[in-house]
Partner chain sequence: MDLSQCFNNYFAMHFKYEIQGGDFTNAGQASSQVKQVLKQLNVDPKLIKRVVVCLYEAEVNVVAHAWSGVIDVEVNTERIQIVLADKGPGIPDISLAMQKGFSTASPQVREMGFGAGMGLPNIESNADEFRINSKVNEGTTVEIMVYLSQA
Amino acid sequence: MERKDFHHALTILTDVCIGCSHCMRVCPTEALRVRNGKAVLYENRCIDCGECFKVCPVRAIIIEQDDLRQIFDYKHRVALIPSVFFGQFSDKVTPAAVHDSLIEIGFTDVFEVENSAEMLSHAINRYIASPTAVKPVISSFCPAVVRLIQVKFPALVDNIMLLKPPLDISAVYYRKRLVDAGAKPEEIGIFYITPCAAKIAAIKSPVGEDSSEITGVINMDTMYNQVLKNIRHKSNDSQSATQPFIKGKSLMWSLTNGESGHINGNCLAIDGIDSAIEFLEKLEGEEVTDIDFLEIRSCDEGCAGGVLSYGNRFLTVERMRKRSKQMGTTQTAPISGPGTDMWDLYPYLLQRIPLVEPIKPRNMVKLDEDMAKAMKKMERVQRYMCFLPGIDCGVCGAPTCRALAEDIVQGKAAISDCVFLQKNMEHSRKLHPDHSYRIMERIWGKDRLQKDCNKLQNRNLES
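Structure for the chain I just gave, only that chain, in the form predicted on its own, please.
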């Protein structure tokens, strides 16, 4: 089993958290609990999908990013931008204007991530055709999906494609081009403008790699505001930059059906974390056959629905489709920086597309390091489930009855945390009502059960 801990981009601000349990209820891997009136993260379960971030009513969950001022530590400051970033802006804002704004902010080079998509598609088709490929091959593009499989579907890790996503390949390419042009490696800083938290986590602790070629990450919503502010202060739209040398079809790579459209054979595209889990359960149960390649995205509409995207995902997709049609299959010059075609470096990049190490499963519910003890604890979980009501109400501070049972055997909770069993114990006089009340206070915080007309839900109703 892989020992290196996951890096998590999501952080809970406990002083802001109101313990509403919204995050706990939407987490696809049951990584959240409520204790003492605050959300608590079980890090071994978290896949940084950002579902909790989307539903938090008080913004107590934040997504980290590197300080933008960090780019000035480098002589060559490269902005790696995904195509969805252009789609955040209205049709009145051209890619050229976005490019010039990024240069004004302080970047010396701007490069679109999907430039490497066409090259990667050739590598994927070769990978799928290999007799050693485990079918269906699952795309490694979405890091949240890769982590989901690691922690929730470990039997499927061998299906994950052992090839880098376009982000990593573009970073390798651009660093190589700058070095070939005379830049010193230590003078190059490559910064990715990310639409999601999972990509931050993947950059900080990459799966199948010791380190990432990417220096830092800037959240897309932050950069969108910076760029838009710069553009609004200009009287005329700039046209100094040309479009990137990218085929129109390639810039759709991060969207639903964007990757599978490049792949030979029988392909299927799935988006949305709930749909992904449902399908992976079928795949694990061997209910799915005759599929060569699976494109799975954790966000609806792919990266257009990323939690750090500023724009409406449907409008973003439509803008990207328009841009794709306008560009067609014509390749033009790069937005900025070295103008050498990526295919000139194909042999160099081909050696660096595969992951260095195989992807290994992660144990989401490690009941004990000792296998014999873990098996006994699993039996205890089953016994506790006989007593728990199976209602999954969440009042115990865990998302499901089974999650509570697992917490109990690990010493993180007690069976009396279940409000239904509390009532049974009170009825049989095994638990005093005062003790029952204290249990609820331990989970949901003191004074939580007192009358409060100023609670958030009331304020929202009044507004």
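Please move on to the form predicted together with the partner chain, as the form predicted on its own is already shown.
Chain alone follows, minus partners and molecules.
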């Protein structure tokens, strides 16, 4: 049995799923299978990177979020906005207009997450300079990467920087600021507008902290629609008195090279989940030396490529670059709400930037807890591999032949699930054709082998 350790933001809507197996083929941790014509998730392997979400043709994979109306349960309703959100909109929609819309939608305070980036960069530079830091220090920014390391690269967990990402620091800061201004803690609701699923998962089941500072999460695509609707219905362009100010360089933090550009020493920035895996393999193999800091983002172009981003990631980056230039080195200041400088709270925040708990490896590659049993299983896997064709066709409902072999030894699949072996067994009269037909139906669903002119591909042609 799979034990559920992670909260997942990604959910498969079984009713909607058509069992096309696209998600299974792109999953970087081989966490998906097809059974009975539907995608099935091995929860402990999933890192919430969202690659499956991106390729699903029927939107059967959804990213759960909190109800926007939930914000009205709180007197102080803080929207924590990542800079990429402002980059979603065309040049005509200014950050100030977006800000005003958010207030009209019902938030009382709007705060850009990257406000805390400058302070964090100080903390990171101190962290790296410490002799106890395991080099290269890997940024804790991207929760999908943190989970990828826990699951697939357990030997590298000690390299993960034990500092909170800007999101958490901004939440701690803003809460403190409101409380200092007289707000009651229970009246404060902090809501994050997320560009991806991994951030949600990290908030709902944090790694390295006991609980999250964030009250709820709203998906960026949902918020994009809300804001655009609001702006469109506006008669005149209101010029907000409260212009969003942030240091130009800081607002690039979530993009590729945005973080490493602040860090002293030899830094390297890597984006995209496949590139991340390729590099972590090398790092785990001790083939990489002389690097002090690694910024790794699961999405191409960093958070601009987040799965909940509406805008094209390259255009988003370009808009953010423009805005960053305009900002120049303006002092960091809040967008809306009581005016305090973040640096006034530096000692308070500095204490709260480190993660309180160590990040634990969660090896999901292992075949068994018990090494002797794992060896027996591995031996069986090797034997099955002699029979399997090695073409990774996915017809068995597993992404690769190796994955099928591993499923078999874990009791989750049968050798006769392989279409090559079915042919073989039919040929030697060990398997009745009716039986092999039923096996295929068990994997791909009833009537899946029948003629069907209404398949998704055909439907697309008609519309």
